[in-house]
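The form predicted alone is given below as one chain in structure tokens.
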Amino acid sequence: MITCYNLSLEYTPGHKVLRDISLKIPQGSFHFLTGPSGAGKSTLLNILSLAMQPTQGRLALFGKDVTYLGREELPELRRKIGTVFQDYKLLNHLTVAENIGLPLKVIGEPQHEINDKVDELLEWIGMRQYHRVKPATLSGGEKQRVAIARAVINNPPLLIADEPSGNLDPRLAKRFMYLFESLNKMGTTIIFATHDTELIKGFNHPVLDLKEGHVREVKAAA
């Protein structure tokens, strides 16, 4: 599913954020990604979600080298990747329902089917009454829930989540973990970045630890 070959990234010459990262993440696996603040977790996730290109090295997704794809080739691949960003990236001119349903609208799914799936997810995240609400009026935790719902609505083959539980209380964070677990059991490959050690301990998944630009896999948390 994901293969990195000597992947590095530097924002300024001579100052590498990521250093010669080589790893393989099998299809259908679930990995936590940890590391101290500033270690480069978001940078690595941005590369894996095709939002950034590495300075050097190669990246393969879905069995294809995607390191230096042309702009016209990126949209089709990105539609296979669900992404939860730390800053949500909700569209403020759209309602909550429209934000959640956007990935399905992009691929041309019929509106009545989009409505049904959005309704189901809004019920699940406890925001059934928020259909017509705009993101600017939501709390951080509510925005996070909407962002997660949008990322999972089309059952993507790959889900990349950057601190998805960061603005959720422990009870809700665990509830969303069960959603991610269900997706994983249906075949979605998941990379879940988090600082929440208690959450990691509650689930038996391998952990990728990012420190000083290098990644190492440590034993399963549970």
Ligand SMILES: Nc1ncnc2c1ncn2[C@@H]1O[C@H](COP(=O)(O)OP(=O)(O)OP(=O)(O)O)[C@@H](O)[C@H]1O
Given for the second form:
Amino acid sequence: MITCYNLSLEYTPGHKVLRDISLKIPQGSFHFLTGPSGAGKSTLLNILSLAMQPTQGRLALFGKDVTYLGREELPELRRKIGTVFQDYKLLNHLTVAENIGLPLKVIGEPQHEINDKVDELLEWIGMRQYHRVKPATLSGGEKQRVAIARAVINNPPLLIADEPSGNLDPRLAKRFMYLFESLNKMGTTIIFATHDTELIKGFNHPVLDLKEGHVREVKAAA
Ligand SMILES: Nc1ncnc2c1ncn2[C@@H]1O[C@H](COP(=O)(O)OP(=O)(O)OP(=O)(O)O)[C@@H](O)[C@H]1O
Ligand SMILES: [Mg+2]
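Switch from the form predicted alone, shown above, to the form predicted in complex with the named molecule and output its structure.
Starting with the chain above, the whole complex follows.
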């Protein structure tokens, strides 16, 4: 599903944030990604979700080398990846409902079907009354819920979530973990970055530990 070959990333020349990362993430797996603040988790996830290109190395997604894709090939691949960005990246000129429905809008789904799915997700995230609200006035946790709803609305085969429960209260965080778990059981491959060691302990998933530019995979407890 995801293969990285000696991926490196430097924002400033000579200073590598990621160093020669080689990884294989099988289809249908669920991995946590952890590591200290500033270790490069978001950087790695941005590369995997095709929001950024590595400085060196190669990346294959869905069995295809995507390292140097042309601009015209990117949108189709990106549609297969649901991404929850650490800073949400909601579009401020659109309403909450429009943000959530965007992945379906861009593939030309009929508006009534988009509305039905958006309503269902709004209900599920407990934000039905925010339908027409613009993201700017939402709290951090509300923005996060909208970002998660947008990432899952088109059932992507790959879900990349960067601290998706970082701003949620424990009850909501648990609810969303169940959502991620059930998506994974239905076949979605998930990479989930978190600092929350208690959360990680509660699930039997392998952990990618990012430190000093290197990733070490720690197997889940049997
Ligand atoms: N656009 C950028 N330009 C220059 N440096 C950057 C840029 N983005 C991130 N960095 C630096 O790269 C390093 C890794 O950042 P990144 O955001 O990937 O870390 P992280 O592991 O996600 O941290 P956190 O746990 O705080 O979210 C940090 O030192 C950061 O300051
Ligand atoms: Mg980060």
